[in-house]
Every structure is written in structure tokens, then in C-alpha cells.
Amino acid sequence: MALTSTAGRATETSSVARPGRVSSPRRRRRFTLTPYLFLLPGVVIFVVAIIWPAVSAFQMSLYHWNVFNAQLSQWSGIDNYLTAFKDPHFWQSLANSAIYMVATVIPQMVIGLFIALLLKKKSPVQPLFRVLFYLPVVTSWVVVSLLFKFLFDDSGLINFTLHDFLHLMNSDVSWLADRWSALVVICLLGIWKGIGWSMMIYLAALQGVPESLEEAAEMDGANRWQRFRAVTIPAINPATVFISVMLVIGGLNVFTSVQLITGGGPVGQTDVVLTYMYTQAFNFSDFGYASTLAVILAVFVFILAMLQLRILRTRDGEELA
């Protein structure tokens, strides 16, 4: 009894003596709102620059809209719906964009890979192969437009070193003077633009792949191109899926490269769908029409990129998305 009532004393001295231990309800109200503040920011920040332009833009496509006064706008319903289905432009618009994109993806995501495996050994020249192949990525698109406008005009460096100086042609080409041939100078600006952002991407999942992975496989008899089948390939698909999610999203979104090399011409035969959306907002000032085109576009990209989402998987089958 006496060590009962000994303990209970000193319980009760223990509790009297430390009041501070017990927290105030203020006190744990600011300390669990302490991350919502440091999200604000950024939540702020993303209602601001994407869901409100999003909203808005959904908001026009359903207006003839008077960008003057907006009170004057008038209700269209689906009707820019309707005509965007049925617009022939929109159409081969949508099928240049298609065309950008597979041409383009395809060779980013092939050659950074074999770039990365190259730059995967250190070596003292691996820093400067890195940043002269990395250099294009953060050139200025529209330098680098007009760079290509250059080199692919008439009398530009192309024609000048086929024609006059190696005389492989009888005259000069009009390279931005036909669909398919601006086509293909847009796509080569592309494809030599973005693969230093694929190889860096590549380059990081490498540097991921356990070593002891690769060296079982090579103690098991497997050559150099049954590891990079089995070993390297497995290991980095994430960073596949990452790459072919962004190069096809940024593929459906060209729009700088195209305007300022070919601007949708010849009579539009090389528009894209930024490209014809912003000759009618800005050309015939239909900005209703232009975000409806808009929105068509993120509603088909959107739907792409889980497309994409769902159908590559990891190795043991479980979903990315």
C-alpha cells in the first residue's frame, strides 16, 4: 500500500511539476497549418496561370466573342464545335501536328538513348560532349528558327552548298515552298533541338542502373546487347515513359518553329493547330472559334498522354498511371 501510494504521488508531482509538455489548442492548429501556407504559394500560382485560363478558354468557345466588350458576346453554344468538326484546315491541321509529332519522338527518344550510352563512361572529354549536345535545348526557339529559315531559303546555305558548291543539283529548292519539304525542315529543327533534353533524361536513368545487375548478367553469359535488352532497358522505362509523355505532349504543341519559318504557309499547307488557332484569333480576330480549337487540343492531347499512360507498364505489370 505504502509503495502504491508513493507511486501515485509521484505521478501526480511528475504531472503538476511539467504543465508545458501539454500542447495549446493554438499551438497545434498553426503548427498543422503550417504546410497549407508553404503550398499556397503554388496552389495560388497554378489557379492563376492554368485553371483560369482553362476555364476562360472553355468559357470563349462557347461565345461569339467581341474581345472589345465582352458584355457584347454572343451565345454560340456548340456551334464552333460544330465547325471546327467540319473545317477541312482544322482537319489537315491537326494531321501536320500528328506528323511533327511521330516524326519527331521517335528519333529524340532513339538517338539520346545512344548519345546517353556513349556519355555514360566518364571521360575527360564527357563534360564538354554533354554541353555542346545539351546547348541546342536551351538556344532560344526563335533564334533557332530563324536560323533554319536562313539555312533552308532560296538562296541560303543549303541551296548554296548543294547547288553551287558540290553541284549535286541542277538548280536551287524551294524547301519552304512545299507542304512536305517545309514539313521536313521543321522536323529536322525538332528532332536536332530536342535530343540533348532526352539524352540528359536518359543520361540520370543510366547512372540509376545498378552496376550488380549488369555484372550478374555478363557472369551468366549474356553479350553486350542481351544486357541492354534484359538489364538496361527494364531499368530505365520509367524514364522512357516520362520522355515520350512530354515529347508527344511538347510534339501537339509546336507552334514558334512553324510560325516563324514557314507562317502556315504556303496558303496554309503547313499550319498547325497553334498556328491556324492563332491566325484566327489575332488575323480575324474570332477568338471564340480559336478557343475552341484550343480546347479540342488539350481534350485530344490529354486523352493521348493517358492513352500512353495506360498502355506502357513497367515490367511486372503494374500500371504508371
Second form
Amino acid sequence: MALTSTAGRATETSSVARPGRVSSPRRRRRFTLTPYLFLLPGVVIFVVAIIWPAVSAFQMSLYHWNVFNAQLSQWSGIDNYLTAFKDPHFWQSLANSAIYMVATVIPQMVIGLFIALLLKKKSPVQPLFRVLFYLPVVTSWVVVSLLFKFLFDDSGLINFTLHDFLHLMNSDVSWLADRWSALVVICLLGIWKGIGWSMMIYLAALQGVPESLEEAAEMDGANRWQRFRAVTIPAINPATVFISVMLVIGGLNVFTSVQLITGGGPVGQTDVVLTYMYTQAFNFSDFGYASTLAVILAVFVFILAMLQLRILRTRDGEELA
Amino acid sequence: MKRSSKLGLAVVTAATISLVAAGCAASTTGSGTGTKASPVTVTFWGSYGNGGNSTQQDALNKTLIPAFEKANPGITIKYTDIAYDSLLQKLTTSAAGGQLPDLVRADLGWVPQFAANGVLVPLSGSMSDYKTLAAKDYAGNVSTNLYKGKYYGLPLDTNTRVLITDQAALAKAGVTAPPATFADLQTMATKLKGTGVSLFADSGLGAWNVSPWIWSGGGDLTNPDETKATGFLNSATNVQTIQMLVDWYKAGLIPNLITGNKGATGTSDGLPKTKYATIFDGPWMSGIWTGQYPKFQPTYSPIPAGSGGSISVVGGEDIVLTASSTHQAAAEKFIRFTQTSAFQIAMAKTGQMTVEPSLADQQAQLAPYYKVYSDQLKTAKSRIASPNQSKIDAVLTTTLTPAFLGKTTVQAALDSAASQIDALLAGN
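Could you present the same protein in the form predicted in complex with its partner chain, rather than the form predicted on its own shown above?
All chains and molecules follow, beginning with the one already shown.
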């Protein structure tokens, strides 16, 4: 809308600058190119960085792609897709991605909102806590992944604390030797690192909740929980939709932490779609199959995001994201 | 060694390198070789500096390359160091983008894969003196460059795995000498039970890890032509060998590092800390321990012998020329330079083992443990020369791990592995 208005103003300015001229409809159309010129850099970047690689990936998925010499690639049609649907390791990696997504999205949102509510109140130490909670978000994934790996390794701080110090366990646990315990470690990192981001979005949303609504509810006799449920939650619903969509997309795209903490192991048990895709591409040079996995994941994420937007639409039918 | 002697040795080494480099310069003529009038720059990628090792890079950049350039006016060698873990990815993406360097120091396992995809020049066809150069090297290393009847590289440096033991752990097992046979290991296994010391540790179940056991046990991975694994990998001999490892694993004498626990203590820490009694590893471990565990004194000895003898696996790097190179003649000159005794010994001083058996004695004078590696290399075998080597490793790991975890039998695991590897070999 803003760009349309700008375009309108540009036309008016132009007319004022040249009062003697009669503006033909054709000339006005030429002037309306201005907003598109402003859009052009963004569109070019989007096409070059997103659309073109996506189309290329789809093209590669239809071939036994020879990355070293594309001309030697052999057309395979939907063979790679059929292979993927029959590949138990792909389904396991997709399941692991889904488990990570489910296990991290809800805690990030709930804990993020809780902390945002605590930090909403004015306090001299509030800025400090905001920074502290946001710090993991801006910390490098590589650094924190390696940190978690060291914490949870067989002779790491977690085993020392639980076994040697608190005596809560009879022996050290090999956290990274089993699919489920390793996934717990990876999920814990995801939650810890993501809470600060949810908190910041919720904090901004909470500051936009009209005080008059809170006061009106209070005057009507609503207690704190009732006010939170009936006033705050609906008021921050757009933020909730935004956070959930973004976290679901991010959750299904988990890569760095898995790659660095377990490398998909033991024996691919903790592989997520992206680590499996990476293995196919860079260990086995099977870029056609890797691209197929990427396309399937992209379609899956797109459908899931659309469903979320549809389901989380407000009762008034308003799109909130 | 006195300071003056060291200085003298350095001068002699530098002079020898210069002379040899000059010799290489004289041996080749032709267009594109680089002259003063039309200089060329040959790009060279490798991972000499992996793990922050500046010694090898320094030897290359400050001594060897300048000597070569001085002897070959008009040729500049531009070496780029890339971390080993990123090198394959970098080479793959660069190949896709047509941005490969002229020369690559490639892990010998990658050569068939790149050769199969037309990325490399078959040196056995382009270098008239290839046979002469290759004849000086260990046959096992040369064979890693073979793909479909052509040789695509020359060995640059080599390594293998030998048995490394911790004396304190041996004492706990009540023995004084490292185990020389499978039977000795079995004896140690009995004595180490309940001591908290693992008999043996390794970080995986790929071909690099299990091949020494299989070959020393008297078995094989495939038929001699490397076209079939069934009937070889899943032989009764191999079942017996792998079962021995599985039994030790189940008895707690091999840690779950071997089945993929990324949180387990690594072999480089476990051995000096007397958590592990024995490991199989390469000559680079000495450098690691010198820095991290200066008091640790490891014992190097041959791989314990089974019914097949003491057979290890060949490792190392080959130097390969990319098909996209526009300076092939100049690049081939540098390849010849890497095959000289001056280059090989200069790099041996930094921890890179020579590929020439005739230099083994000279190398052993640098560090006594080199002799163990050189002797082991005489019988060491190379892994399956296949563009699908990474997939073969993955097959071995994914099929053998369930056997170690007790989810399947060793026979079933090896049957499955052999069948899958058959399909990969057929796809070569």
C-alpha cells in the first residue's frame, strides 16, 4: 500500500512540475513503473537466491545428477521420489525432524511467553534480564552445539553432576549413544537457544495490549488468570501465529546442532532430513537424491505452514500472519 | 645434534632440494609449462595444515615451493590450505562450479570417485615417465589411483595403522609386551575384565577400522577383481573374526565409541589416560600426544596377527591433476617434484610418511616409530577402489553396528553387508 501511495504522489508531483503538459493515460502508466523499480532489487535477489535455486533443485531431483559434469546427468523422472518414499532412513529422518519440531516449538512458546510476562513489569534489572535471555539467540550455533556436546559427553559435566556429585545415577550415561537420549540433548539445546527469540516477540506483543481492556475486565471482576485468558491471549494471537509458523519451519530445518552433536549417529539414528540430505550430497555425491529430499521437505513445510495459518485464523476470519 | 651440524644439514637439504627441483625443470619442455616470458600460476589445494599443524605448511610454503619456483622460473605454485573435513565438500562444489584448482592433494579414497566423474586427468596416459615414478612407490599406494585400467594420480604421502599400546594398561593385564597375535589379545581380554580398562578402542566400523581385523584374520572384503563381496566378506573366517570383536564389546572390553557414541572418550585421550589398553592408529598420533600428553610414552608395534598374518590398511594422500587445469605441463612438473627424495624426506620430517620404500631407513632415523609403520606398509592393503567407497563404509557401519548391539547375528550382518556392497560394486 505504501508503495502505491508513493507512486500516486510521484505522479502528482510530476504533473505539478510540468503544468503545461497534458498527461496521457500511457504516460501515467509509464510513471507507475517507479514502484516496480524500487521493488526490482528485492525481487532480483529473491529470484536469484530463492526461486532459481529452488527450481534448480527440482530439476536436479528428476535426474541422477552428476554434480561434476551436469551434461552427464541421466534423466530419472520420479525414480528419486519413489526411492525416497521406500527409503526407511528417509522416513526415520523425517520422524526425527518432526519429533524435534514438536518437542521444541511448544516449550519455546510457553516458556518464552512466561518470561515475557515476567519481564513486562517495569524493573531496574529488566534490561539486563532481557539481554541475558536473548543472549543464546545471538550466540553461534556452532559454539553452543559443541558446548552441549561437551556437557553431555560420557565424562561431561552432566554425568559428573548427576552421578559423581548428586549420586542420582548408579553410573555414567552415554547420552549420545542412543537415539532417544541424544534427541533429548538436541531438543534441549533447541529450546534453550530459542526461548529468547519467542520472548522478544511476545514482549513486543504484550506491550501492545490495550490497558483499557485489562482495566475493563478487572472492573468486571475478572481475576488475573481470567484476564490473561480472555484479554491477553486473544490480543497477542497474531504474535502467537507468527511465532508458531516460524518455529515450525525452523524446527523442521534443524541441521547444525544435529550435525555437530551426533553427526546423525549412532548409525544414522538421529539423522534429521537435512543431515541425511547433506550425507547424500556431500558424502555420496548423490545430488539428485539429496535434491529430492529437499523438495519433499519444502513441500511438507509449505503445506504445514498453510494449514497452520488456516487453523489459527481468528474467529472473525482475519488472516493474522 | 650440535647447532653447527643442524645448520649444515639444513644447508645440504636446501641445496639438494634446489638441485632436484632444477632437475625437474630440465626434464620437461613444451607449451604451457611457464616461462619467464609467459609465467603461469599453478593452484594447489590440500589439507597439510589440518588441526592447526603449521609445520607441514611451513615446509611446503617456505622451503619446498620456493625451491621449485627458483628452479622453474615462470611457474608459481599457489598453495591453499583447506581443513580436511571441508575439503571434499569444497572440491565437490568447486567441481560443480568449474572452479577446481590445477592440483589437489586428495585422500586416496576420493580418487576413484573423482576419476569416475571425469574430473581428473589419467596421469598414466599424460606423463610419459609415470611408470618410472610409480615403480619407486609402495604398490599398495599406487593401486589407490587405479580406476578402470588407468592411474589418475601418484602417491604423495602415506600412512597405515599399527597397534599402539599403553604400558600402564599392559601392566594391569599382567603382560610386558604388546599383544602380537589374536591369541595374545584374547589372553589380555581375560585379564582386563573388571579392571575398568578396555582391551581395544576404535572410533567406527568402516573399512578403515575393520579391514585390518578382517585381513589379519585371514579373510577378505571382496574377490581379487573387487567385483563381488558375497562369498568373501560374509565368509566363515570373517564371521569368526568379527564375532571375536563382538564378544569383547559385549564383555565391556571395547567401548561404545566403536558403535558411534560421539560422547565417548576418543582414542587419542583414552590411551594416555589408561582407559584403553590398545588402539590401531596412524603416525600422526605422535604429534598429538607430544603436545597434549608430553609424558605419555606409547609403544608402537605391528597389528596383532591372526591366521592371515599381520595386515593393515593403506592410508594417505595422492596428488591428482584436474581435467579443468589449463597449466597441465607446469602442474606435471610439480607432480614430478613431489616424487623426489628431497621432497619426500622434507615432508617426512614434518610427520608425513614417505611413499618410497627406499627412503624408509632414512625416515626411520627421524623417529624410530616410523620403522614400525614402514614395515607394516610392506604388507598393507588398500581399501576397495570404488567411486562408492563412502557408501561401502556406510554399509559396513550400518550393518555391523546392530551385531555389536546384539540386535542381529554377525553372520546376518555380514550377509546383508555383502549383498549391499555387491550392488554398489555392480554400479561401478
